[in-house]
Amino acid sequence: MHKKLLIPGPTEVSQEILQEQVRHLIGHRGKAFSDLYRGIKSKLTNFFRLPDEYNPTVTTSSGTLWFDIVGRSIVKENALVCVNGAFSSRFAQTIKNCGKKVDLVEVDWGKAVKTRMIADKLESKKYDTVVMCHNESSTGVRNPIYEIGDFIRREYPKIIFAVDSVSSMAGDKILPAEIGCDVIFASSQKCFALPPGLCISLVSDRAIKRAVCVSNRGSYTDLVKIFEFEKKHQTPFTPNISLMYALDKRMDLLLKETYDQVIGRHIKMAKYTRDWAKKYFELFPEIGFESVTLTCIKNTRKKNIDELIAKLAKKGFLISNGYGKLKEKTFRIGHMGEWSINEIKKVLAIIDDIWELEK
């Protein structure tokens, strides 16, 4: 039996989207692909309301590739990386592995990184790049990127602001021009409700100009090369054409639903799930900084989470245990992609029955 996915990713993919991938392949250096890719980029531009100084690009990769792209093509010497969970920690380590100097703004898991913390660091030392994870899916924390981006642009306009929105773009409000970020990226298997394998990135002209000045950019991680090929509506290396078909269809569906309704639907699912969690348990994230696309719940009743997951799977649904050191201490329910409020209510009602929470 297929188990419908309410984990932090991959999320559920509809048959309509899966069917797009059985179309015949085309050459990635021909007009047909360039037309397809031009259309995808136009739809991304419209959906995310990108002004002329922002450029969409799609790489055949997981989102983690962009940790390396930031490390190899964006950071010149010194990066300030905000760490409040597993994936932001991985981002920091990747930049170190690229041979760049890294300082941390680090807070406990479950806490958010605040603007004043970054301000204190920027006052004490010179950095060329600030890096942050918007939606830390290991903890369910949503960092205040709009406030932080506004501060950096006003006070430190030469700094490049790079954001991992792997698990929030297309589910939470992500408008790069309003954030003031220069690089922001997401994976296809999260809120875009596609299979894994693509990374959608929105990049400013400032970031591309920065990359020109950075040496040893690598090959697959060379941002300059990526955007040289963008001029021809192509990719430097062979793309996953089948997933491009799926992304093209997904963008049609997102545009039809409209940006505001997509975000509103995710907010409704998040609010219902949080209210349920607060009724029976506690939320793990700091108050006021909860994710819109997944809810991380503190296991205050000391329930057996693995046992719940197994029983829920028999009902046709899959949720996640806590990540890493939070296993059994928390559990996570994803509400991203094509899910609706009624479906979320159904799943939470099943958990009520399994754990007899109403008794």
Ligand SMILES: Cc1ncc(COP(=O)(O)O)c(C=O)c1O
Given for the second form:
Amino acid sequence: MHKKLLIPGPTEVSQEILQEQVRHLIGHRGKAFSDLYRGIKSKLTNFFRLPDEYNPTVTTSSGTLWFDIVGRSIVKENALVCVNGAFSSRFAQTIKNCGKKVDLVEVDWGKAVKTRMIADKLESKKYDTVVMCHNESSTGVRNPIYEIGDFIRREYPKIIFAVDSVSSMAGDKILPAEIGCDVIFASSQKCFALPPGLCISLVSDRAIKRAVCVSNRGSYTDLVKIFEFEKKHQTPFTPNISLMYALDKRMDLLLKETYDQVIGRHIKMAKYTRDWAKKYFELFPEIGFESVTLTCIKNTRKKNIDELIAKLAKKGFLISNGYGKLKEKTFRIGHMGEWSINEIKKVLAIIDDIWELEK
Ligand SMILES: Cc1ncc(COP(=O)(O)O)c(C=O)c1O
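I have the form predicted alone already, so could you send the form predicted together with the named molecule?
Starting with the chain above, the whole complex follows.
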């Protein structure tokens, strides 16, 4: 039996989207592909309200490629990386692995990074890049990127601000021009509700200009090369064309639903899940910094989470245990992509029954 995915990615993919991938392939250097790709980029531009100085691009990769692209093509010498969970920690390590110097703004798992913490660091040393994760899927914490972006733009206009929005873009409000970020990216298997294998990125002209003066950019990680090919509406290397068909369809569906409705639906699902969690447990993230696309719940009743996951799987749904060191201490419910409030209510009611929470 198929178990519907309420894990923090991959999320559930509809048959309508899956079917897009069985279409015949086309050559990626021909007009048909350029037309398809140009269409996708125009839909991304509309959906994310991108002004002229922002450029969408789609790489055939999971989201982590962009940790390397930032490390290789964006950071010149010194990066300040905000770390508050497993993915931001991996981002910091990746930039180090690319041979760049990294300092951290590090807070405990469950806490958010605040503007004043970044301000203190930026005052004490020169950094060319600030990096952070918007939505830490390991902890369910949502960092205040709008406030931080605004601060960086006003006080340090030369700094490039790169954001991992892997598990929030197309679910939470991500408007790069309002955030003031230069690079922001998301994996296809999260809020875009597609199979894994594509990374959707929104990149400012400033970031591309920066990349031009960074050496040793590699090949797959060369941002300059990526945008040279963008001019022809192509990708430097063979893209996953089948997934591009699926992304094209997804953008049609998102545009039809409209940006505000998509975000509103995610907010409703998050609010309902949080209220449910607070009734019986506690939320893991610091108050006011909870993710809109996944809820991380403290296991205050010392329930057996693995057992719940197995029982729920028999009813046809999959949720996640806590990430890494948070296993059994927390559990996570993803509410991203095509899920609706009624489906979320139904799944939470099943958990109520399994654990007899109402008794
Ligand atoms: C916040 C965040 N960043 C990065 C990643 C890594 O993305 P991918 O597995 O698509 O490389 C994930 C994956 O779960 C994530 O949740």
